[in-house]
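Below sits a lone chain in structure tokens, taken as the form predicted alone.
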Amino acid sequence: MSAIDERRSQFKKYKEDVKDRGKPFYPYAMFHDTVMSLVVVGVIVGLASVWFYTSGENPDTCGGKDSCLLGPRYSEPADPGTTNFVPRPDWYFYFLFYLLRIFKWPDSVILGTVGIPTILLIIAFALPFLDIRSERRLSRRPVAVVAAILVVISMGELTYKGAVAKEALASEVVAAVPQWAQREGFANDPKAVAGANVFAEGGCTSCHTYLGTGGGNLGAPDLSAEGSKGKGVQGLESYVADPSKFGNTVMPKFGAFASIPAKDAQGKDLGISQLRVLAIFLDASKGPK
């Protein structure tokens, strides 16, 4: 009996079942499926609003002006401004987190973030439709078995490298600064140093790499002697201003640097923009001595 044959065959055995002991599948499940569907997103939509309506912008206010019944609408004020957060995905998906460690751009990173989980999910969607046999015993199926214990197994070591994962914390490569300056030979220059820090805290250590620090992400360059390149000051704080003006589409404009002023170590008023003191650094970073 061909695969056709025996699914018709079936078919026709499923439908004489319904007959004799029971309903079928549509529209009586799905209609239970439907209205239980609308009943959690209901209860979802119910408590959100409740939270919303009894809490306030001010955590401080629950309790006395707001109610807060379901807790403050945020614990904190957001901080634009951190230097300390690292984003991270939900647990769930620390497995295709952790696929974009092994899979480099420029050349890979295509695989890990839309070619393997594209793969992946046809196979899951082709499934019901290549296997119909009725066999559901372990035994009779080890390749079906050998293939979801391979899938738990990898998804399993993918999400737990990608739980105990570590990305340097800006406070981290902060602390290099003074390694950097005298290696680079210029730690008697404030407005250098003043730029190592900005370079540091900005988070600029995400894509590029400095001394050995930093990700070597997105293709961006090794910055160690970035100064060499005869760019000047006032070339380097063009390009970081706005990169795109020099066909760079991928790095972002930091020209917001311009008005922030610098401060030295000791907190001091340096009387140039952070731009300023950024493009220094990089002027002044010709290698290591």
Given for the second form:
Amino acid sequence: MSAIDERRSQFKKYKEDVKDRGKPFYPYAMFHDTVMSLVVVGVIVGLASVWFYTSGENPDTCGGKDSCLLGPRYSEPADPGTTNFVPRPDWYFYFLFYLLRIFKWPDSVILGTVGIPTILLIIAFALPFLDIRSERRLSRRPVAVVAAILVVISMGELTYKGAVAKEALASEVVAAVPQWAQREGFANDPKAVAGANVFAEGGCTSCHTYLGTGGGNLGAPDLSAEGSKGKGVQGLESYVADPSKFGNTVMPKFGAFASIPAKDAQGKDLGISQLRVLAIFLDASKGPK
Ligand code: HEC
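Follow the form predicted alone with the form predicted in complex with heme C (HEC), if you could.
Let us now look at the entire complex, which starts with that chain.
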């Protein structure tokens, strides 16, 4: 029997089975789905209510006034001014998170975030048209079984790597500052060096790169030669204080640095703000010599 005849006879048998024993989708299957969906939503609403009404505004009242059966409402108040927060996804997104380290902005990130998922989706759509045998035994489906195992292994591997991946610590970036000062030629300008330290500690390198250090994330440009663009110290200062005024809504506002006095390496007060030394550092960055 040729493959096409086999398929025809299988399809015929399927149609007969449906006629004999089948039930229409509406209302049978739809009723089941509706009931089950309502149960799931009900459980979520129930758990959310228990969590909300057993916890109080203040996490410290847990165990006392409030039982906090399902955990406190929050553990720490959000700090909108933080600049050294290292964003990490929940564990079940670690594999995607790690893909972003393999595919670097800007060259291949489109491949990693759009290209590969699209290809996988197309394969998933095409599958019912390609895999038309009615065979379901795993031992007779080597391609599907091997593919599934490979997917599980690679997701496991990526999840593990994402879990143990280290972010560049501020202290490691700070350690690179003397080398920056040397290569950019501002080692004799204590204000620029102080600004480089603010830059290294302020979390700028979680998005920007500087002489090979840093993330290169979210489309943030390399700043190693920012001083050669002719913006001037004043221009750079107002940019960093509030980038949204210059059409940059990705970068946080660092205006708060204007009220923190800058210190040099010996801890001596430089008499100007951290925002100012940051701008002096950027202006002194004319690219490596
Ligand atoms: C959340 C990511 C992020 C962080 C953190 C960040 N930036 Fe940016 N920054 C960007 C992005 C994105 C751009 C580019 C916006 C554009 O091209 O419109 C940018 C642009 C800039 C520019 C202008 C570059 C140019 O040539 O156009 C400067 C200067 C700058 N950032 C300085 C800093 C400094 C200094 C810090 C730390 C105090 C910092 N940034 C922290 C994302 C960030």
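Positions refer to the first chain, counted from 1. Take the two forms, superpose them, and find the largest set of C-alpha atoms that agree within 1.5 Å; that set is the rigid core. Note that the structure is predicted; figures quoted are calculated from it, not measured.
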Original post:
Any chance the CA of Pro178 moves 2 angstroms or more between the two forms, core superposed?
Top reply: no
Subject >> Displaced residue check between the two forms: Thr209, CA, 2 Å or over, core reference >> reply: no
